[in-house]
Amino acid sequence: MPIDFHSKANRYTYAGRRADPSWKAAIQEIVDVRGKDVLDVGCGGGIYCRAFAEMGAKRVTGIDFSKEMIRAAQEKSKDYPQIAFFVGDALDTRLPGSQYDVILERALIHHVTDLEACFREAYRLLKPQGVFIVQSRTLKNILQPPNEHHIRGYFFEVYPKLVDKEAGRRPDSQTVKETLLKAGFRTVDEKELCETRKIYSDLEELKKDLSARTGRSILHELTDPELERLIQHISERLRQRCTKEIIEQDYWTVWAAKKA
């Protein structure tokens, strides 16, 4: 079944990693974040609120419809003191208008019912000349083939069915430059993104990862048998493949749009 977000029990699964240096750069090449003031929609735990104070961001909010992930972003931030936290609605977040220099919206839109309601709301939220980043999965890149490093890759080699629930929810890359527009954005840019997700000591490491399924809600679609199954399956793979750390990377698609 789905994910619960709003369960206790998954209330770490988006905390406790931190963004990799690849993610930092790349934003940084998209716009310049120091001394601005950044908003987070769909922030879970925290993890890129706390990337955008590192990187210079002079306050960063975060807002997320689950108390639980709120609670444990909060927890884990504790040492930003530019950070502040709400639980909000990404289609009607109740904030005050052209607040914001940069918006994030990094593994939410596939969650989102109405796609062209939550980019108004964020162009409504944006100062002009802001710029939106949204990060999500194209099938183009789910469908990058499995290794040591896309370890994603194997969840659909060994259940495909999982392509047709990805399928289902992911809007391709033509469908979110024409509903950024119809939001009122004027230019809008795409790139791709090979982020490192995680470094593993071991195989160990990853497959304990697994098991949790931490910050993979695609993962809740299986029974415990079936992730069993995978976590053997990616075990096999990759003892053949790695004898030490083991870097997981995953494959994006950014689109960066400028409020007029």
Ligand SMILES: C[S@@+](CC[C@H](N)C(=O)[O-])C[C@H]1O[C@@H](n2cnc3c(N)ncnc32)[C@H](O)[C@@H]1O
Contents of the next structure:
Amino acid sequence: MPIDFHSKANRYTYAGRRADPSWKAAIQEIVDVRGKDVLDVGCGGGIYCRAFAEMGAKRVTGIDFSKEMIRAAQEKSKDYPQIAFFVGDALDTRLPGSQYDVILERALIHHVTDLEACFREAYRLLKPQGVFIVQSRTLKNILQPPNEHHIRGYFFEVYPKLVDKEAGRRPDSQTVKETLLKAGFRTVDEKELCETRKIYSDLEELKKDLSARTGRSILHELTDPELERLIQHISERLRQRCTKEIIEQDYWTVWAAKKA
Ligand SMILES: C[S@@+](CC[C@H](N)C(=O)[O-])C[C@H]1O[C@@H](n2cnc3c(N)ncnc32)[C@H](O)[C@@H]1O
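Could the form predicted in complex with the ligand be given as well, to go with the form predicted on its own?
Then the entire complex follows, led off by the chain already shown.
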């Protein structure tokens, strides 16, 4: 069953992590966010809103269509007076136009029903010369082989049916680029990113994270017994290789589009 973003049970699923310093560095390389007005669309529990604030953004706005996500984001961002959160849809945010220097849509576009409407809305919200950053996984990213860092790779090794699920919902690079240009953006740059997702002190901590399906919508497609089998498989693979902390990394594609 697909993840229900609106369920109270999933309130904290995108709230507990911290963005890795390497993510901040990769974004800062695309655009200097210091002193800027930033919008994070589909912000979940605000992990990347807090990262932008820590990077020196003047004002950060997080928007998500799930009241539960926004509740968690507000709770976790109490110490960040420069961040404000709103409930709203990425396709029609109802926020005033031309007010943001930078917009991020991270791990969002495979969930939206109309990519062009989503990108048109981002274009409307950006100031002239504003930068729109889309971070998502293409099928090429997903099919990277599993190892002690690329834990997600095991999901697809054990359950090839999950590849079909991803293939059905992940736009390819060409589609993302063409849709950005169609929405009005003048230039689109693309780069690959290997993001450190989380560092676990040991295998037990990783197993707990996987059992809770934390921050991994694809695991909601598995039944409890299927998930149990997957965790067992991962444990067996990693037990041979990992004696200490586990550094989990994910492969991503990042598109940076500029408004004229
Ligand atoms: C996979 S999570 C990513 C959360 C956050 N961007 C991150 O990277 O940690 C996707 C988020 O997008 C939100 N979402 C999905 N469709 C949306 C839409 N049409 N409008 C606004 N938010 C949406 C979900 O509620 C969820 O919080």
